[in-house]
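Form predicted on its own, single chain, as structure tokens, below.
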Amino acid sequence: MTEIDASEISWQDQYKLMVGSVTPRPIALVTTIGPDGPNAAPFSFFNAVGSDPAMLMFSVGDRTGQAKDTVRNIRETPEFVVHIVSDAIKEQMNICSVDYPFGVNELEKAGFTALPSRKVKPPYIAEAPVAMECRLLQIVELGRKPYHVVFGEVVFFHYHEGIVNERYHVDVGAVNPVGRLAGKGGYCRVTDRFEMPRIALEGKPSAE
């Protein structure tokens, strides 16, 4: 058994342990809009947090002591769009991950098609299989670095044709998402899936 006291190692080493242990992680490709125009950036500290209303979160670290474009823009315009990264757009997502100077339009750099959203000001990406328009609920600053944890309410969903059925079930195979692993270039595909029925208590049906 390897045992490590978090208080005795650097934040860089703690980061390596976190991204190597909490894996695979979904990737949120987030579009925002600010005084310099639209911005797109991927974040893998990301997940859903609730469904009444639909809510999600992603966490953003500071850039050289100041907030990144994504956080600055959301503070200016408290809306954003979260896109699920598919295998088909992974290379374009990677272009958006470059640490460009403030004001650079990553959507143009990546060759993405920006379309007007239905309920929020930032555009959504036509090539993404899933796009969720969100309004800001709260930004929470945590840690010494610090990290900005952004919570949003989903107010509109976009899906490519054939992904959602009439019962609102999503076909993950049609989405074909990629996940983030540890390291500068670590990613994975959802290529090996299995089902395992939930165990019910005696005399009670299992929850779906």
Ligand SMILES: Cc1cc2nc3c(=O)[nH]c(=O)nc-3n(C[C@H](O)[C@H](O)[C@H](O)COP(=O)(O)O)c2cc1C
Given for the second form:
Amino acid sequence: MTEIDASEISWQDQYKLMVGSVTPRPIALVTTIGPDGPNAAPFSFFNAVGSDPAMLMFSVGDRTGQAKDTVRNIRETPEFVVHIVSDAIKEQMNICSVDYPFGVNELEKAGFTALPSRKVKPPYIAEAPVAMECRLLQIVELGRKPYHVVFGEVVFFHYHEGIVNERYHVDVGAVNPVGRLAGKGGYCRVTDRFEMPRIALEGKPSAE
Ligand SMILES: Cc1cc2nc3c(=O)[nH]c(=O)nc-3n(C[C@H](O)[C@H](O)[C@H](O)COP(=O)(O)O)c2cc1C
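If the one shown is the form predicted on its own, what is the structure of the form predicted together with the ligand?
Starting with the chain above, the whole complex follows.
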């Protein structure tokens, strides 16, 4: 075994261990609205956290001691849209991660089409296969090197045609998401899937 005491290594090394160990991570491409218009940025410290109501979270680090534009905007207008990053939009997502100055519209830089959302002020991205309009539940500040963990309630879902059926089952293959691995350019696709039903107790099918 390689054993590492987290208290004995730097935050940079802890970061490397975290992003290399917790893989693959889904990528949230988050749109917000600021004083100068919309903003978009990707976050892979991201996941679903509940379903009544539907809730998700993503975690935003600081940029040289200041909150990133996404957090600044959500503090002003507590709404956002989370998009799932598919293979088709990965390069555009990458453009949105550039550290543009506050006020730059990454949606335009990336060539995305911004459409008006149904229930929140920030626009959603037409090219994303899944877009989830969210209202802020809470921002939790954690860590010596601060992270702002943003929790949101999903209030409206958008799907491209053919992704979700009438029983609300989502065709993951049709979403074709990419996941974040580690390092400067590590990503993966969901192209090697298998099924393993949960073991039922006393013959009953078990829910997740
Ligand atoms: C695939 C990917 C995942 C990222 N994940 C995170 C993350 O989880 N947390 C974070 O703070 N920054 C993350 N970043 C960096 C931000 O996207 C980047 O700092 C961005 O400029 C923030 O934009 P904003 O200032 O408009 O909010 C990620 C970048 C990429 C390309």
